[in-house]
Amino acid sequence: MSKAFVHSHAAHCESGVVSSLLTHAGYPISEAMAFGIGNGLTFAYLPIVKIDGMPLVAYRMPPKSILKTVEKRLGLEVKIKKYSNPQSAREDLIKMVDAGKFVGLQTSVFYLPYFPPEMRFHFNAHNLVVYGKNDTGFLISDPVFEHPVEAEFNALDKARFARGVFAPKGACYTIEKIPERIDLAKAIKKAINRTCNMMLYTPFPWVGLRGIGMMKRAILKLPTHPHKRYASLYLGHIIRMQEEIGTGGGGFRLMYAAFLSECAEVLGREELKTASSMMGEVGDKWRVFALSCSKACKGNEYSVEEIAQKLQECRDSEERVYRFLKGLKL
């Protein structure tokens, strides 16, 4: 290889792996700063998409979208493959990393050896890092791990191919070109602005804040449910997909806090500091939230509405954030 590749531990998958690929491209960016560059943030509630029979809530962009959207903000030549079959796509990878490449790959969770058994769940959203080869497989750099790790041929082709939402269909990408200059501050200011247009004003009842009142409005249904054991199980499919998805509702708020306080020391806005602490109370909001359910879950006594309003708060929290911000006229 050119150069010798160097692990990070990250938050979450996506951002961790543009902030590394970046960073050994010349260009050095926190996994916080690729976060909200890319428009990270974000929440959505989908009764019509299925994850394991329950509605998909999403509390980040869909995948890829980090990564394209850094792409047009800091004017980089990003090349992004998908294959038809898996022997392409593994003598493609083999050829890059031959070349010294480091490849950013789209996977499931499921089919990556690595990953303890209890970890593995299918979810066709999971990036990662390829930055060589041995005999029997791949060398990864997976940010939700420590240390780096490896995977044989025939696994990572799995993960690869897998089928159902998201699904990768072989897909990788690697940063061809970064510019000679790029213009930080204009790009954090058109991102933390599309960000708080699309939370407070989305013409989708299913997205931003509208979509945090669609879940609320769900969860006081709950009890009129034919089956006894729904509420349950769609209160803990909330928590899965908060709380062990990726980084999580909370995770992602936090991560969008260390996002602002990095713009300030860029832009050089005390006010942004403020945002950043405000930012940091609506991620703690929501992991009292998933612990409201949680304990819905356990068996202990509950009601909808408990919960409905501590959703409420979440909601009301993530609206004065954006307000405030919109009111910085960056």
The other form holds:
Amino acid sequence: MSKAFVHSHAAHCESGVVSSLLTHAGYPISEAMAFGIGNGLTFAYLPIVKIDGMPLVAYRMPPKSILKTVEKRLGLEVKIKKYSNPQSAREDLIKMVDAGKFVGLQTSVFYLPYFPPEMRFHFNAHNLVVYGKNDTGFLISDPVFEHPVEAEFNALDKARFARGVFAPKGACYTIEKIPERIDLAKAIKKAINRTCNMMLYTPFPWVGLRGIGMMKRAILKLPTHPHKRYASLYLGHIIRMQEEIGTGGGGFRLMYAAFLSECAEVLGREELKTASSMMGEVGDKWRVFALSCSKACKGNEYSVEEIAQKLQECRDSEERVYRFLKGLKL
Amino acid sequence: MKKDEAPQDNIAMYHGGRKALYAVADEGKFEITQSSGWSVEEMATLQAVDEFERLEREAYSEFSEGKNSPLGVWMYRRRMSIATLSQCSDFWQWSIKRHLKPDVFKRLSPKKIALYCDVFDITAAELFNPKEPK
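Switching conditions: you have the form predicted alone, so give me the form predicted together with the partner chain.
And the full complex, kicking off with our chain again.
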């Protein structure tokens, strides 16, 4: 393993960390590729699971799923460790860093000192890479930041042992082994098919295209909610889940478009370039949808029908991409 | 989204930082491009922050009138809801709701007070006398 660490700026924390760890372990891979073969893309709308009173809206698979899927698809050996107390977690991390390892960590966002105060919320599934240490703390490559950052020992302990949903329990991971031969083409085909099947044919009404339909019906019902502020907060919440939390724009759809265009080169299939630009348009439609939600949040006159119509357009154009991809018989 | 269409709204909460977005470069290929923020995103985030601050001010005025325990002020100040606080503290949601009442809060055991202090990262004195929100 090489000693020098090169920080790279990514859109999303988990795919960024996986890409960075793999690249440094000797298998260069882009963030979009890690996201794509990790089956990161999805849509889920869970009204029963509440985040600060708002339904869970997710544009990607649950935390750790990218790491685990990439591990499986490429046949890597990843070591994940959890700890019962901060002392042993910190000592172990220092040992690994001293041995020249680059370590992926799961942390909370709220306790990370380098995050801007406005952006600190209780979200426990953030990922970053620790690549060294100095006298006061660890040197960190947080993929969603433009430049490397630092965190003092105590602050990082707190972030690693935050409690609540997805409590990290000090989780850290390292890539131990990469197989000599990796069949990237096979991994790509499997991943694309799986994502298409999930989005099109899910049996669950809150996942995939059906989930988008469910959110649309919920938006249409907003005017009947007893609290006046609710509709505005609800639409703001959707925007945050789609654009704020490191999605690369358009709820990961633009990142997936980047993945598809890379696949076109790896597999030598021109049609995937078409799929990529179709997916790019989907991403743009989601951004138009976010824009129309934001007008409503500002307290301007708005109609839920118009917003729901924008969402329907996202859903329909997404369906066309998945059907097109299925038609390629990869 | 084309590369030159990536929003560059210089939003204040990035503090000069930039975020990675995917956009189409010249030859139709998607690439990472740096954005100094999108006003739509800024509005949504600030709305969420403002909502917590509004709840905190409300809790504080109820606390100063003696209708609410100081727990509510700290809960919202740390950007938590009752559900989040419950997950972070191991208290049931219904016990937290009880602890929000001033009479119940006064009688809490030092052990429970210490638990709240740990969650909020403050001393007991601070817990009982929160400063007025800005």
